[in-house]
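Coming up is one lone chain in structure tokens, specifically the form predicted alone.
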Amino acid sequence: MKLAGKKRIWADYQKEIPQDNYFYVRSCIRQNFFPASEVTFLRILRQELGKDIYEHIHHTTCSGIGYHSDVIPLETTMTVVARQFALMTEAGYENYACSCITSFGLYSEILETWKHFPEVLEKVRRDLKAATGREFEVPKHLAHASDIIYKMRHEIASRARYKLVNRYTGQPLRVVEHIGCHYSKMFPSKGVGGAEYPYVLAGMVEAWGGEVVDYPERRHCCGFGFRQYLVQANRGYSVANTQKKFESMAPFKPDMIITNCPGCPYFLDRWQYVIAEMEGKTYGENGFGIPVFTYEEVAGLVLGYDPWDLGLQVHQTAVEPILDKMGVAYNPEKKYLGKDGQNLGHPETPAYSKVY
């Protein structure tokens, strides 16, 4: 096929992302997964690209979990999201950019929905304002936190102080991204590159210095799955569907892995813990597990930001091992002080998986 084909088909995998002016909502569960992330992503934005973006005090959830649990039914969250819209609208932003997977899939569900039924977002906005007294206007853009560094990774790269290149051989880290579902499988053309060929965050590896993994279950689901998980009964398809995914990665080994959703670093971070405890099977180098991380915690370390300042002392699966072949500085001694300097105890150590 010839260059220009290629690029006119590959243009039609691309969204117009904003470069500036973000009205932002929070995820219910990363802030209490990796809390951090978050800060960090707002600290990048503002004190280091110089970028406006905007929290409102009255967010509140989705209800996303509660709508794909079946727990909350559409018409109810539509008049929620309505309300969050509703706060954009009020504080003058039109730029919608969100930090969870499943609230952008959300937000792609009813913004679709909305367009296609004219009168059903004329019903909301009737119920919003009987509800709250508020009206909304539609978001102009919807981005993913992803998508926004995706964009400014070159930005990024300029300002870096590491790269993912392995220190000690001069060779490009090998990193696994994973994709969340619900930001590429659900509206392919929501998200760069579609289902097919999502480059979010393959695009971040490669900018900053990093080399992507291809594996078989590249595109398999991390195993959360809300019912798979939220049912008790039902956890072991959720460690089943991770560990299909590295023993598949394993005979490639990678260095890291890379995530822009909030369950997805949770469980192929905890999960590798329950595996080597039931199995005594670890998959990374030497007896440790392959490090996960948030796009913004790669995107800090890349800056040079203090590792615990990351929140990478929550993470089950040891992180100094990726730290070191990076030559990220950091103080092991401070790794699980608070704030205030007060020791925050520490967590047993695992019969199998090492930790430093």
Given for the second form:
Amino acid sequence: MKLAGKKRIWADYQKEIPQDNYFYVRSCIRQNFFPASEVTFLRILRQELGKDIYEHIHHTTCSGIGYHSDVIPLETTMTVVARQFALMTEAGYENYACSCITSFGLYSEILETWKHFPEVLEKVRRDLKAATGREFEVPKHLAHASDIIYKMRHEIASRARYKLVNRYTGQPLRVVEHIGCHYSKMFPSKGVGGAEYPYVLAGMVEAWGGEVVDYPERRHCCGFGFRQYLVQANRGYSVANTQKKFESMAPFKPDMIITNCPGCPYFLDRWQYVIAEMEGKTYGENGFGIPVFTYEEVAGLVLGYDPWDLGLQVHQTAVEPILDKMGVAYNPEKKYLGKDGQNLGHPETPAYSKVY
Amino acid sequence: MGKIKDYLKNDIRMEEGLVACIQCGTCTAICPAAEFYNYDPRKIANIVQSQDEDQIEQLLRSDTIWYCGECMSCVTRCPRSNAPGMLIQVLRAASQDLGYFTDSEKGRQQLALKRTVGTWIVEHGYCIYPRKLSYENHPEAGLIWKWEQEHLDEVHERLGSNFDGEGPGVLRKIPQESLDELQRIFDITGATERFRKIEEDSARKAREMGLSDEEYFHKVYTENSGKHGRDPQ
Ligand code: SF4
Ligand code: SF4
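What about the form predicted together with its partner chain, after the form predicted alone?
Entire complex below, previous chain first.
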């Protein structure tokens, strides 16, 4: 297919994303592994773009990881989700923004189910009322946090301090984008670009000066598989799937990876380390891995935020190759310091994975 | 009608997940689990569609239903808009609620999932809670995680979290009244009962296997018989 034709198809898959006034719910996995990404998201929306985005202190996990590990029944998960909607309703919001793809897929699934089975919705209303006394409206709009950054991508580009461009060659950085299965594989119409041409991250990459890398296993799962990672005995499944992606992308020599999902950056970052330690194999340049980022981290780099404020020091796969290529200013000596400059020591150095 | 068929019929996901499967195998072709394990979602759809109570019971007692990663890649591609991954969710619920899950190595792992993710949700309000993720159980989380574990509060403070704090923010302490609400939701909607069943059946199995609670947990969390691969290992 001609490129112009593909672009036209993408245009057909646009979803409506509100401009402002969001009720924000967090991601369990991201809060554990990439806490600064959510901090950056709110910083960009509130301080950079002046948006109203509200976080309710009583919101909790959506229970999605438990649901997809099959220890939590659907009825329970639907009622936990209904409680989150009740908090949104009580706070006077209609636009629901979530920071997690597992949640996003789950919300999409539940909203569809309620549409097709109104009696289920009624039962959930009764259960929630009985358990908590709360009532709820369903959100008018459901957005994943990346949808919102996608929507604001040109505004972010207009404030860019750095671009996704290799300062040594002047060429666009070659970026692998990983969408996360539950973003649009279940309900293609809910994601920007659908399941065929997901554009949510590709749109950011292009707007910020990079070039998206196409490769055979671009849509393959990162390998999370819920129980296939969470139970130690099953982790071979997880690393094998990640390895399949890396083997497929490596010949295309990507400079970096941008991810959508809570689990994907973790798996793509950490399994590279494990593969290096187990097999001595690395996928990036000069014996390094391919640096992996969340979309907020990339947006933050483009906006010129300090890499250590973005939390790039808690990646296992070294990020410095990209900082150097982009020309981002950073102080290596501050990498592992605490908030008030206290010395927190230094992580141990792996045997094979190269770190700075 | 048999008890399994009755159970399956009552799950709305059956209606959404399986209509007139044509056995084309597209789901199997796209499935990451089918590549790694001795697993074939097309066969799952076939057995469920057959409504053969004995065959379905065998499935519920087997490792097979626990191989899927619930990635839902199959959903996008099925020409009949079926969702084998969703069928798996229904079968797994049935296997636990009807007491078959302890018959298989992979099924027994539900105890580990209940005692980690399941318990963290009601105790902390998060699926994953960092003080519980030890480097010993998660060496793959890397040496950076080891360092983070050693300086958990300071690292979160540096990164702008509100770890275990009052008010909004990353990893804030979920207020007790919210945890109480979660608990009541769990009680009313079946999660508490499923947890109880997982514990009870696992305890029985542990006795059968002559293992203490601790030994049984360790076994289900870590042991892999190596008999699950696509090619016999
Ligand atoms: S892709 Fe759909 S129709 Fe084809 S075998 Fe799988 S479930 Fe059946
Ligand atoms: S949801 Fe399960 S059956 Fe479907 S593609 Fe993913 S691993 Fe395979």
